[in-house]
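Next comes just one chain, in structure tokens: the form predicted alone.
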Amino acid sequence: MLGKAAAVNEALDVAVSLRPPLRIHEAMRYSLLAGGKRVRPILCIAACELVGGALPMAMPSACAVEMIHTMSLIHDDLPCMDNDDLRRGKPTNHKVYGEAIAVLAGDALLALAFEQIAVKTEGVPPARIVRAIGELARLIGAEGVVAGQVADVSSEGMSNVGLKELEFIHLKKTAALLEASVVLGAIMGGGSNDEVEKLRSFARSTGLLFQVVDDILDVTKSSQELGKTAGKDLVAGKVTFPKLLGIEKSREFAKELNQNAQGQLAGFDPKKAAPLVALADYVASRQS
């Protein structure tokens, strides 16, 4: 993870260099290069390599999903959304650059993500690139990440949100971008339709796992340990997995999701699948 993350960070630094207009690029770089585990781009690269591709084929897509992830965090932290002041241990983008620039920085990262895939991808047939762009657009739009965010905002303060509704929120809001990461990697690497769909199922379970663990950490760790405001979902009146299931049942659910995710990798070469197995285990056991 450290080696791949370093390569991703280097590519992101090049993609969003400090150039005119300076203020918007400063704001983009502030959040994009603020750290983070780079789970999504690493999943993209690992999926590409699993189906026979190479890192350069996946790197533009890996950068793209991290740009979109960063955009979602910038917008999620805004006063009109989750209204948060802390992200990755630093003041959120709008606290440093103001709300208008924060919105525009997110918009610019979203646009740049698609440019990265369309212009920077090398060694991949155009048909695969077009397919990947279509997948990404669908998974982050009104049927994907945006759908989950809308459902999440709409559910605040509601007492009748059940497990089915909560899973819908996070299969869209959180898991959809992990799904995009893995599916894009598999497409760029030349995976068959069957391989792509198996990896899609792996990513959905891993994405939901990510959120269950996130909810558990939100009520068991401090803001300092997390690098973001702890307990904010409970304050906002949001339904979480621990609130609905309790801590222990949530941990059992996380274990089940990890098993389901890894079960989707059974038909692949175990050595090539090992990075994805390890990533799923990392998501399950992370402490921040």
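Not measured: the values here are computed from a predicted model. Residue numbers count along the first chain shown, from 1. So that the term is clear: the rigid core is the largest set of C-alpha atoms that superpose within 1.5 Å between two forms. What changes on going to the form predicted in complex with another copy of the chain:
- When two forms of a protein are overlaid on their rigid core, residues whose CA moves 2 Å or more are considered shifted, and Met57 is not one of them between these two forms.
- In the core-superposed comparison between these two forms, Lys243 has its Cα shifted by at least 2 Å.
- With the core held fixed, Ala254 shows a CA shift of 2 Å or greater between these two forms.
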Contents of the next structure:
Number of protein chains: 2
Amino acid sequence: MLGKAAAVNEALDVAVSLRPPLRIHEAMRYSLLAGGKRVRPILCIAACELVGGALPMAMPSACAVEMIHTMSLIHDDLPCMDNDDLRRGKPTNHKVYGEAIAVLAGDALLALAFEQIAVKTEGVPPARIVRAIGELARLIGAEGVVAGQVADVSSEGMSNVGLKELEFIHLKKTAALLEASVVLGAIMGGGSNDEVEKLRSFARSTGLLFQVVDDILDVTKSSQELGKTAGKDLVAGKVTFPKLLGIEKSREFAKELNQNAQGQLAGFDPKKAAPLVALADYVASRQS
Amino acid sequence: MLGKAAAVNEALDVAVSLRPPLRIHEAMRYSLLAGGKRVRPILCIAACELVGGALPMAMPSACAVEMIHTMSLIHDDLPCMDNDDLRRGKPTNHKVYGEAIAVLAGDALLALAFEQIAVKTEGVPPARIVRAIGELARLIGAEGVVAGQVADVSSEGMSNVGLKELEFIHLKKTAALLEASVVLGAIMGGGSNDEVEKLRSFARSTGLLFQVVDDILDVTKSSQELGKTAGKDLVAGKVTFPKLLGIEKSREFAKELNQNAQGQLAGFDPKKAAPLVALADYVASRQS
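Rather than the form predicted alone that you just supplied, could I have the structure of the form predicted in complex with another copy of the chain?
Let's see the whole complex now, leading with the same chain.
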């Protein structure tokens, strides 16, 4: 996994090499190369290899999902959105480069994501590349990631958000890009429709699981254990799974989601499925 | 031409049909369906037909370039960019829907543009679609439209902008999306590399011509004739072609650009080239 993350970092560094115009490439590099576990690229590559594909088939898609993840963070942090000054302990993009450049750096990363896939993908028939681009665009747009961001913005301070709405927000805001990551990897690697759909279901369950566990930890752990302010969802008046279901039912739900995620991987070669199994296990059992 | 614009409007209306989540689709529709001459889509379709292609091959690309044009206007109008309250006499997107939704509506339109091309293009071999997507992404990103926007933002109030920088700004900010429009049309329609490159050169000259003529009109016409404030470039301290070259040399430059644009079309069927010839003529000789 560490080797994969290093390979992804190298590919990202090349994709946004420091070139003219300097300022916009500096801003893109600042956020894209700021670290991070590269979960989405690694999922993308793992899904490709799981269905029998090779690394160069998936690498441009792996870079693309990380670029889109970064773009959504840059735009989310803007004063008109979440208004965050810090991300991973560093000043946010607009704090360093100004809001105008931050908006444009996000736009440029979004465009570059599609350019990477279209221009850099190797050894994959064009029909698969077109299908992958269609999936990615749909999953990050007004019915995907953006839908989740809009619902999240709209639901703030609203008390009548139900379980269905809460699931919608997280399936779109968090799970949709994980879904894109594995679906693109599986398509590029030549997976069957059945394999693609199993991996899609795996990613949706794992994405939702991530959020349920996050909500539980916020209630049950101290700030010291979390390394961030505990109970802040409650203070912020945010609707969470424990709030709607109680802690016990939330734990049951998390268990169910993990079982579904793992179940989707059952038919695959266990050795090749190991990175995906490990990710779901980590998400399910993390304590901070 | 009018029939084409109506067909484009219909296709755009379908592409962003009012569907859940309602608010983001409302915001996207508000700016995308606000009128406009649909110059870019018409160029895209004309280029496709010029090289022997049929309308359905180009229509998704035609919608895509208009979505990207709209997205760049929405983001350009934001308070952190040009801070415009009005566009075509209507309140700008963020004035109606708020800044957060305006940022997200732009992001969603950008994603939808690529989705349209990947999912809706008919009768075109996938390899051409992939090539077209690669061209579009490159031309709108950090080395295309975004590069022009960044250079424009950075050059404001700077007195040492030279002819080369000024050309760079307009080739990127204005011409690059015109270039994408005809290049995508020509690729989808099955044009040869030579045909694609001629149309590319046509679009670059026409895009630059548009700006040179705009700058000349700003100096030579009264506000009444222009229907907008004359001399505002001078007041804003903006560098323009007349400022760098003088009026006479600017007129010569415009003539040269128009000759080059028209020259690129010389080898094509005159009947099919007519919409493109007409556009360059209009751009060259407009009086307001």
